[in-house]
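The chain below stands alone and is given as structure tokens, in the form predicted on its own.
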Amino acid sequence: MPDAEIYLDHAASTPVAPEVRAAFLEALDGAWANPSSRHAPGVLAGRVLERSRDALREAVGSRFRRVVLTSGATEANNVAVLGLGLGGRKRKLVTTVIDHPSVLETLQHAVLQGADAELVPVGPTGEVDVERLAQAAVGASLVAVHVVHNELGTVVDVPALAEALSHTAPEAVLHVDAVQALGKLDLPRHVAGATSVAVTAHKVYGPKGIGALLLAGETSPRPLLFGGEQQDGLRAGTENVPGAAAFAAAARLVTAERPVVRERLLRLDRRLREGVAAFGDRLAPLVPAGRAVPGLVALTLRGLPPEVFLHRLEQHRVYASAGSACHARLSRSAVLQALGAPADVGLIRVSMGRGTTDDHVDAFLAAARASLPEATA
């Protein structure tokens, strides 16, 4: 049993980095005033907000001129789908069958408001065919897609999708959920062509409760919150200044560290995949190496329910997950169901971070070996 806890659920949430905590406390103490106030303390708070937006633009892409601070990526996705997708004459919304619940369930709500929705199938391990998605988008007002899938780690070629949409649905808005991509990919390059991008702080060593919707050009969604003129009238309510400062610090941190962390995660990813090869089909990678971002490994599980396996891991103080934390109470991964996996197959997600080491991977493998049923001939 390891001496310390082994946390391998970074795709669900990350610990707050010391630099980020320091930025939060500095703003909490020094920029406490209402940023809409025109006196000196309010102006100071407003400046902290603008510097925070600048940092997010730098991390995501300078072409995203408008940065709407939200309570997280769920709100950002909701604003994009409802505020952009339902804002014009066309009301057809398109996404994939495996996109995040904050997109899929918002599309269901849009249908209740009279919109049409189309969910596009994906490949057997979650690959998104951008040409198929673009063809489904004919006549659409909005196409929503992830950059990095939150359970599978697969990457969507957003620039290629944007190019394809320019021919099949030139009037469609392209909204991108980049929650799992910030800090893992060169994001400005990977969201090129998108109209809007959702990100959140707690996936990149920042606090919970702060996210952002970044908008290209003069794009303006219909607001979902009313009662004030904050953020150009796009989101009413006094802004979370300490949260914004912390998010900015987190975005700068993961952007600066990305090349070094990526190399380490590539090595750890190989170590994990080589280790689970000994388990045969009892525990095996779902997505081949090279098709997912390093450090986010989806494993198929056979022989016992995921909840039982995770409980046994926890007895060894090793923590992973059974897919998205947003749907943790489901008996089976909705993504596996969408992929058509057999009913007796479960999903285990191992997601590593900037503090993960070789020893952590080895501890997972040892705990998995002790937790899995014996192989049968």
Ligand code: PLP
Contents of the next structure:
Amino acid sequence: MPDAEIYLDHAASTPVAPEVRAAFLEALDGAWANPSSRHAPGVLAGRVLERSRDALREAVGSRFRRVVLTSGATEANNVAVLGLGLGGRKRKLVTTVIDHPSVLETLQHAVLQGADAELVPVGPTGEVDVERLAQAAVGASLVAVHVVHNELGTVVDVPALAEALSHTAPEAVLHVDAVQALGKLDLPRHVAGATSVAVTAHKVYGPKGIGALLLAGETSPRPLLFGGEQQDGLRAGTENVPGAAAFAAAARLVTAERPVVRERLLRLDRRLREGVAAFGDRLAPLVPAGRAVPGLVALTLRGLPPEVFLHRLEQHRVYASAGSACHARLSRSAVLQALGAPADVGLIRVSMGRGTTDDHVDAFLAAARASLPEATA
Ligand code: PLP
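Same protein, the form predicted together with the named molecule this time rather than the form predicted on its own?
First the chain shown before, then all remaining chains and molecules of the complex.
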């Protein structure tokens, strides 16, 4: 991307890092054979897959013995909800009202198949009350929740939820969507107690179209794809070897860099929050600092529609978003609606990454100043 462009939409996707690109190309050229083939080139490709799974386990937690490579986190969440949640006698699925559409809409689909679903409300800025969730989970087969929220940056205390569920719903599977947490939090600690974890490469400087569902112990979901014995029969289809190699390189990169990047993002987050303070309630942080991961700042916008504001920012070559990219056609964030925000309030998500600098934050603030309506006295 040209230097003059200010990309502040890392929660939607990230540019591919050079070392990730190198790993992708190396596997593309060197491990091109079918990883299920028994000949030497096939064995080599199979080894690349296994090493990639090892790297993902290292980033997410060694408890997760099975790593099912998927087309992304949407698929991983679908497999978890349908494949783990509907497998047994109990068919009650529980999540929060603000979880990702790949969880929420899959729950709706499960309801059409006869399951019960419960969507648990959250606090005014997206706080998930784990005790409330655990109470709602009595009799549930599956509880699905985000680790870091994709629009708000808020963090769910997964270990506390797992502990609470051990009392109220000991048989329930706890599935977590850690898409926005990889590279931002110490994942093995933050997914402690989860049965399964969804992650995706393109949020961590990897390519699109590759993700994974990590499964604790012997957990075995019903597959969604049939017609091959790959991945222990859990996901038919020839694996994406270069994608897996790239995902592994990306997971290694963001895990190694995390402490340094976190410090920088903390500083940039502060800079942004201090800067927007001048805009009053026209553009103001929704979630207080310290309650969201650094670098993912949800701002409430008043006085003009989000799409108009974003269009004005874009004229300054500053790119942010009005919430989740998968529902970008909606002009207003569905999450804001779920939080019960007034209809004239919009959401602007500023999400920074490893390449974000002070100058980028300042450019955003200058573009925002020029794009907001005049303050009324
Ligand atoms: N879950 C969350 C929290 C996300 O932010 C995204 C990103 O769009 C997804 C799931 C879907 O991931 P993918 O694009 O790999 O299907």
